[in-house]
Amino acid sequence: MKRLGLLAVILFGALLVYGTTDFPDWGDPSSPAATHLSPYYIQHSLHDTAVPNIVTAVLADYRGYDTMFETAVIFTAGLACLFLLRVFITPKETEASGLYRHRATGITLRIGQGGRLPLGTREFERIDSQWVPYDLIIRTACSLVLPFIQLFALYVVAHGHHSPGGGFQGGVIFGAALILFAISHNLRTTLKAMPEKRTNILTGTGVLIYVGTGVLCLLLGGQFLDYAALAGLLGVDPVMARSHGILIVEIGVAIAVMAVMVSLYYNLASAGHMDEGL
């Protein structure tokens, strides 16, 4: 089975490289894309969508399509890490099992699953495996730092139209903020803020922002992602309901990219588990 896939893996890459040689050449002026689509995006791109941006307009109007599908590549590979890594155990056996540092002498305990402490709950203190002592400067500049986080990838979220930014870059910098939380407290203490559960329906509603701009653009008369027919639901002129449809699309991107880097973050730190970690 292995040879076969080995072989497999060797004819199709075989196959794209011999398509490559079919490709115009690097920086040709003559190419179809250079010829017909650049020009058009240059000249056009701010008087058909209000976006000063090229790259934002072209990403998410001229060629919407294509970034949903991206999207839903993100959303797929999420869901199949998911698959992958997650260890699905009873809440009962994540409770019951683990290590715990007594509070006043520090001795640190390790409680099989089904185990009982043999103290109180409040004289132990929950822990990690790999367990950092608690650090009032690491935690005190993260917490300072992290609104101003947060606050920039909704500035990149929003400013997409005008300068680079967007959907993908401000949700990656989001759940960077929130990863940066986890490393500089603990995986629970983030769990509490952002839990599993929510994170993964993130993750999809990400996505359904993104179709749902569609399929109301159908509803409304239009074509599928044609933003301008949000014009009368929005009250402005086709023009700047592209502008305002772009932002909306956007905003499910982020929102699908930071929950997927967040779940892949738990997953990983926990091996799957999501009861210790990073």
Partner chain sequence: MTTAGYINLIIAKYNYWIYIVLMCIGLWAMIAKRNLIKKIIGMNILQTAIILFYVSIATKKGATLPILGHHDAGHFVDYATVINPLPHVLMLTAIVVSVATLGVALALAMKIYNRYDTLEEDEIHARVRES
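Beyond the form predicted alone, can we have the form predicted in complex with its partner chain?
We keep it simple here and write out only the one chain, dropping partners and molecules.
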């Protein structure tokens, strides 16, 4: 099997190398890919949509229908991971049992079945069964960095019109900030800040914002995802309306991508149990 696979792969590679002889030279400005459709985008996008970053304009406006279904694919992947891994059986009596650490001394207590800490004690904190050392430096450093990462993510989403960036990148960075929080603290703290239910609702909300914008254009007399129809509603001229429409859609994409990234991490790191994680 191994030899056969290697042979097949080498044959495949040889055929591809033979195919490259018909290719245009690397970096040729007059190659077929550069001469048919893309000149229209390069020459008209700034005039049509008032967005200097051509990639953003093409992504969310000219090919908006395409991007809508890419968002739907991400939504479906998040859903599939949830269905595959999520375990809903949580034993009630083990809620209070587990390992606890005394904050001041670092002594670890094990609370068995049926046992519980005295109510109102703040000196103990629950820790994961796979022992994670308490690291003040990592926690403090991550807490200091986190707001800036989140602010940068919002900047990337909002400034996608003028610089590299947009909904996908901003959403992933925002999700990565929450994942960093989960790694530096623990999964339970993160689940308190960003419950699982909220990520699931946000995933749907993001796709809904995207599709809703399209349907709104339809209701206002334009075509599906033709943001120029929003001009009357936003009180601007049709060109600026397309620019604003791109921003609305990018925010939807960012919310969906952020929620899916966090949801995927929750499910993978805790194997669907949502109690102990990485």
